[in-house]
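Quick heads-up: it's one chain on its own, the form predicted on its own, in structure tokens.
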Amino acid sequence: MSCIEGKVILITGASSGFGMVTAKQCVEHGAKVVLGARREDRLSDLCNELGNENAIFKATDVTNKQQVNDLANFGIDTFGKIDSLVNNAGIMPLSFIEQGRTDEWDSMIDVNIKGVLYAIDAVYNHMIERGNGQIINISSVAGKRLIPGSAVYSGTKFAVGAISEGLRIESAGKLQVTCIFPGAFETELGTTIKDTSMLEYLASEAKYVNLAQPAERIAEAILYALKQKPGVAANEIVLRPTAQDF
């Protein structure tokens, strides 16, 4: 028996990337996930191809805090409960500072910052009540080091790191928190950069170039940070390929 069946799992961001893989991988292992993505059609494929037994979906986006709660509620509606929160939606729009470009800059702080403090905020006391919970943030190595052009972004995961800690010391013996740091691999992230400037940098980088390993290196990270026994917890995990040096 898998140390996570039946275990109730949300993730965001599951329409595409570390979210899908790990909503296959966990139904694989007999956990039961609740998806949310702004994309609804790819979530009802999704969760069509898991089986609707073992996968439910609510279309979300992570910026607004009542579909995060709604997407919640759904969880614990139709299974009872919510064991663990993948926190993993995220944007990537790498541009330089000169290039100004604020409203991306507001759509990085609105997902990466507040999408993830919406979607703890949405279980954290029901996890409470309970008496045990999981909660696993996706950061980036971007919130270890920065590259130029990842200013923001970098800031964001940052921001992601240091909100992981708090919540560790202050959930200390009641839940499981961990924040996983990818590097380069194959997502959809690279996708919402739109600077050009920053595309003719990257493409000019031969160590930019590729770099990128399958997702579902992160979705075994993400699965081994499930398989924790209660008690103890995998705090930090950070993944890079073994070709990126930065």
Ligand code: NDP
Given for the second form:
Amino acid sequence: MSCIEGKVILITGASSGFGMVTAKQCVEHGAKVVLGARREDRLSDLCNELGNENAIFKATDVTNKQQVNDLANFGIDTFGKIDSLVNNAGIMPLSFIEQGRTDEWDSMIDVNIKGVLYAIDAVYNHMIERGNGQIINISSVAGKRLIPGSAVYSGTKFAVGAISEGLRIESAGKLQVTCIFPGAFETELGTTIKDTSMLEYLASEAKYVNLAQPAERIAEAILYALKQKPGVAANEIVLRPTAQDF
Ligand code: NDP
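One more: the block was the form predicted on its own; return the form predicted together with the named molecule.
Below: every chain and molecule of the assembly, starting with the one above.
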């Protein structure tokens, strides 16, 4: 039997990219999934594809604490529990500090840090009361080192790494905590970059071009973490394309 079979897995940011592919792989392995993101039409199509007995969704903006709590409660009411949280929703509007795109900085802090915290808070007591649970946070290799234009994005992803480690320490013996640090993979994340000078810089540097590998590779890493038996956790996973030198 798969260690994932029968688990109830809450995934934020499930309307595209890693979250969507992870939802598909989880259901293929016999799990139930509870999906959140803002694009309701995408989530509805995905749940129809996966079977509405296996996959449920709620339109959720992770910057809204109440909506994140509602998503978790919806999962618990429907399936009776949440075993695992894949804390994945994120945005990456890279820009140079001199451009002063402070609204985008605010959004990154709200989605990538506060959203991650709200989702942890929404499931933490439920998991502690049940005596077990898994929390898998998605950081980035930008949460380990910087490139020009990644100051704020990296700041949020370093924060995800720190939050994961703090969570691991405080929930020792109870929760399985994982932080995944992906390199460049094929998703819609790049479309969140709006700063023209940043886009021109990325296009002008050969090392950033044609680098990304399929999102399925990260979903497989998430499943590796989800498959760990109680008592053990894969605490950190760094997964890069071999061609990526940063
Ligand atoms: P996508 O853009 O394909 O997916 C991002 C997901 O986050 C979407 O489902 C989007 O849904 C959701 N999201 C964004 N803002 C919000 C919000 N306010 N509330 C709820 N959901 C939101 O990119 P990825 O799959 O690549 O991104 C997933 C995670 O992986 C992110 O945390 C990203 O930082 C991280 N990552 C990605 C890398 C890559 O190379 N792709 C590398 C390193 C890290 P919607 O718009 O419908 O709300």
